[in-house]
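Here we start with a single chain on its own, the form predicted on its own, put down as structure tokens.
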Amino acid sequence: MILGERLQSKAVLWPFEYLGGELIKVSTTLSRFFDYLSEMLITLMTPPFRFKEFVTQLYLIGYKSTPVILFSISFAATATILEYAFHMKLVIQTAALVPGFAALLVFRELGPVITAFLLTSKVGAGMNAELGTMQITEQVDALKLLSVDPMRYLVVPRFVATILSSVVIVIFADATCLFFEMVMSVRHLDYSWEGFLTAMNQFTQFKDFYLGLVKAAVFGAVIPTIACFYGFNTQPGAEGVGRSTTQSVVSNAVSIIIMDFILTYLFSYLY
């Protein structure tokens, strides 16, 4: 009898004590999350500049993602303005307004947020395990041991890096997706150039166009943030690699996601 009362008592508390150890873990995690955040803001606003350091992940962020990045994009532009094409003639139809709404979701969805998600697989999972190996391997502490500072030398960089490559690479995928949109316009819908052009910028303005840079920006500082942090507290062990790969990963596709619908909501009393 008392043991069966010990057992229902038990199973009565044990989704509360889960609840609550996953409550403690949850805050534990933001409150490391926010003193490394502090950290890494204080050491971006101070000298000295890691400037070599800073070219070098420029070059294996940027210029190493740029052509995966177009090439995938490519194919959404295409993909893209068939839907289109194949709705508005089903509903209204006519593919007039195609060209116009294709080149609007490019300026203000499509390019900054396939651009992210595409450097969140390549770049942030990169930089995920590259960080977790070394903390594992104990080579961050070396670098402490050396008077080196791993946030100025390994975060700062990169964290830097990526927002201005992920700029400059949503910049090349907007003119890609154009482009590969107005070939499509022009084989499957009839539209020569100089209408295609036309009917953009009847539906565009340029404050799409920097908006959807800002977004990028944005993007780019949320992708090696959350990926330094989660690979500072990699645990011991190629599981203990994996584990915080993935958990970066999903993170990043979380909040690019989230981050994307408030600056989506922002913007909107700006248009």
Second form
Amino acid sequence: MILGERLQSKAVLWPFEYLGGELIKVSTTLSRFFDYLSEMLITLMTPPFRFKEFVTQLYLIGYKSTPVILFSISFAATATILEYAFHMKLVIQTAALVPGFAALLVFRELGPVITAFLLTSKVGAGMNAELGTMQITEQVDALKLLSVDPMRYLVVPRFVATILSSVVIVIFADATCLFFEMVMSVRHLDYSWEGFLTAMNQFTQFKDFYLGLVKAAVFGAVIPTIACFYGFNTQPGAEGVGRSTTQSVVSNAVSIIIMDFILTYLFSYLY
Amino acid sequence: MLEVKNLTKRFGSQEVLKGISLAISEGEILFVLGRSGTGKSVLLKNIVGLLKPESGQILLEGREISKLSEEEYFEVRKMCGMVFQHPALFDSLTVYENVAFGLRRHFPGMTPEEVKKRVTECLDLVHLEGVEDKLPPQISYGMQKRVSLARTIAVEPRYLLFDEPTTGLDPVTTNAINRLISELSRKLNTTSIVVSHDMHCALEIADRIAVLDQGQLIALGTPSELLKSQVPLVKDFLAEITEEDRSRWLS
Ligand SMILES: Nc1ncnc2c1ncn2[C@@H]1O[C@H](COP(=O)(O)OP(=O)(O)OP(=O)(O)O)[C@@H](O)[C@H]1O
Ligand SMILES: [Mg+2]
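Switch over from the form predicted on its own to the form predicted in complex with its partner chain, please.
All chains and molecules follow, beginning with the one already shown.
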């Protein structure tokens, strides 16, 4: 009886308490994030730049993740062309528009977005766990004690290296996708190699390609920023590291989708 | 001269330090004792600015440092070294690189030969050899702690904070490290604060001993003053000291 009453009053209060609590949590996290962001941008724009760390990160982020990204994205390209062919044949009874549409989708969406998601899971999660472990084992404190700014030494090199890697990987990803789409078109849609390129050229502009790279750069900036933020805020323990990595991957995925929408919307004014 | 005045620190609703006041003069070795969780590590981290106190002052050679920005702290920290409770080695760098890390940063003019000489010297001081090329996860915990000690003393800071430098080490190494702390202060006039649970060693090498309990300083004095103390917790800490040792230290 008493338990029932307590549960009842709790149930009445619960949503408000819960909402209030969550609101406070979100707003403190956001304010911490913006403090961190402004500090990072200031550090980024003031010398010195840690070139050696940057090169190391470029190797780890760019070179090491390129193969897996290109491998996975080739399947996405193949699936796209099959889907398009199916739809087009259904609606307009011809595959004439397929190369153009498929290439557009690759440049504008598939290339940058799938690359960003793969980078989030490959690079972002690793970066987060690494910084999180450094944070809870006091390595970050030890850096500060040796007069090294963790922002300059850890975050900025990762930030710049991920942006650059993301752009370069997307260029390769675009090329890989086109290649596989071409192969599929030649094999299944009776295109010749030149025929595919001609059909593609009717629809695509150079703008489609480089605006895709702008997206890649933005995603490349979002991923390390969020991963390192959660890394620095990791709580002690294996559970803490796990939670931090999950939060970082989810926040990154959500942010990438939202940024993709915002950029696509903004770019629509450029056509 | 390092002064801590009325320092308070809280985490949320938990008040960890409740008004600590201390003064340590040049070349002095101060031991800080206290039960687990009383805020010893928090005190050290406040002194070097890794945590910011809620109120109170920290004066390093007369300069108030507790309200400095992170940037300004980098200058101050060139004078201070801290050995953390965890080894806190950079685990992507080899043992050698860990010890050389601070040297390269603090003394950019050093030649590679000079760096190598100093690194070897510091590793010798903590009784380590032949591990230069290993990564931290490949050596034992006790070895990691000693590397961490070597990394800190390599840059010869004038103020040294040790957070349980000998916990978990074998008796031989423990003695060596305690001797090292004492020598640093005698030879280089280093000012040291040592958090420790090792009562014998505290009585042996400390100039003064502070006892912390629940965020407050309950005793502060020379080893012989402490031996005469009537504060219950202090007496508990001293319970393991035999009458024989007691009279030796008192005389
Ligand atoms: N970053 C932190 N956030 C929240 N609470 C903390 C933090 N650091 C320490 N505390 C709390 O402060 C108290 C004192 O911790 P501290 O690490 O200083 O203890 P200690 O005296 O060094 O103990 P030990 O001998 O076990 O190392 C503990 O109750 C701990 O929970
Ligand atoms: Mg401690």
